[in-house]
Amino acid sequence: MPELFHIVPEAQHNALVEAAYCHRGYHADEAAEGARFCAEATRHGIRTHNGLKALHLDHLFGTGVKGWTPGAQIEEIPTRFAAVKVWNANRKLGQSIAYRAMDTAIKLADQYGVGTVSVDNATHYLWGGGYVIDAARRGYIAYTNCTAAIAEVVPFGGKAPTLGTNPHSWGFPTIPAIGFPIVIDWATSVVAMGRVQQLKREGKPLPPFAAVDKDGKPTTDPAAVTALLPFGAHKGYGLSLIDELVAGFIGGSLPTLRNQWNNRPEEKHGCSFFFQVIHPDALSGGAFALGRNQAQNVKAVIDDVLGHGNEACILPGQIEAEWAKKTAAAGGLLFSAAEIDAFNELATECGHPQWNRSALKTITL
């Protein structure tokens, strides 16, 4: 169904999202980098993790409780491998936190070929697609996962959630070969958290079988669910598994203690991040088919894939792509009325002027 939209300007967008994080005691490069993800969510339609589930999550675990420290330093743990940065985050904001380790995994790959970043005690950094398509832009091949906020998601066979929504995102630098990056990202549960309280803002019903009610039974109200489900039954909850065990090889936390911090004080309580980067020319075997050479050969194989009466598929990152095109030629940021008044509501908890949403332009998509 077609929606109304109001249209934002992004300036007028950061200002509020830093203004709101400033106001909560971050540092000034912290509010701007946690704006800049904000923006990119928004700009790509990816209305589950923007600026209001990024304040949401703050208030929720971070310093709504004082779990998250505004203004804490990254403190590089040594490491015998030349290739590897690992990093005690200290509870720092987790989208600055993810910039920085996407950055630094780049530069070692330029060294070595391929370069990993694993961080400890970290807070959430909500949409790991925006992470890998930023480093897929800039040529590179790009991984990473995170273990969820909280445990939301049940085990496969199981009642009770002790599982991450716990993302993987992969990008993929496929601009000369399609125009746009292809980015594999996903929760691993049917939907995220936030995919809920998006409906639930907008007052639409979730899909059937992602999530359960106090009693465990599948609910498609979205103000009765409890916990999540993982997709494809064993499928996801094996690719849920994933997180948690890298995050265990790094030092994380128990996931039924995340971000609970009055809860068991002696354990940990944080987010674990993976951020791995390839440099396409590490991976080149030089042996194309044809006379080939590597970018070629990679739109030969999407081609192919897409081929055979294929045509019509849609590749992953194609509708994110799609909606940043439908942003820019808007001249803003995109936002339904719900969110305007959401967004406001945050205005006026930081004293930062409100949006005039009868000031706003508007389009219909």
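Now show me the form predicted together with a further copy of the same chain, since the one above was the form predicted on its own.
One chain, no partners, no other molecules: that is all that follows.
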């Protein structure tokens, strides 16, 4: 169904989000990184992780509960290994950590072919896809995972939520091959809790085996849901465990205590982030069929996958790339009327000028 969007110039959006972060105590550089990220999410149509969500998360887990630390300095932990970095982020704003970590992993990959950055005492970086898209646009193969803010997901065969929605994000530098980066990016739960709430409001059922009730039994009734299930049964469970294991090796907290800063203070409560970048030249054997170069070979493989009657398939990242094109054509970030109103509540909170909704250009998409 076509939807009406208001067009907000990116500078105007970023000024408000920066003001809101600064009002919460974040430093100018953090506020700028936070706003830049929210613009990226909106540009790619990721409405679940826009500026409204970012500042709501700060309220829930961050400065609202003295969980995150504005102005925190990232501390580099000494390591004997040349191609990796390990950071204690001291609960700095997630977007600031993530942009800096991905930049650092890119520098390591430039030198060593592959580089990783592991982050202890992290906060929430919102949408891992944003960081890998960014790295992929710059020409790198990028991966990130993190442990989610709270335990909402039941392990395969279990009853109690002891895992986060623990996402994985992979980005591939496929612009030279197909015009946009392929981005494989999702949570390891079938659906997010936000989706459950949306279906409850709309009076619609959940897909089967997406969530459980208070007895740990699968339910499709959104009103009965107490926890989520991993996608693909034991396979999604395994993928979710990967994030917890990597975090556990880094120094991560117990999943059921995550972001519960006052519960068992002798335990840690932060999230952990893991970033990895590979330089595409560091994979290349240089022997592509028919004299193709690397990008042409990647294109030939993709064309083969989407040929033979599969022309209707789309590629992961394609919807996001198409939304970014529409955003560029519109000349600003696209928000619904309800989103504009919510941004204006944030403006009131931080004493920033309101967005005049009736003065904004609109577009129906």
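Positions refer to the first chain, counted from 1. These figures come from a predicted structure and were not determined experimentally. Under this definition, the rigid core comprises the largest set of C-alpha atoms superposing within 1.5 Å between the forms.
Participant: Taking the rigid core as the frame, does Pro205 move its C-alpha by 2 Å or more between these two forms?
Facilitator: Shift of 2 Å or more: yes.
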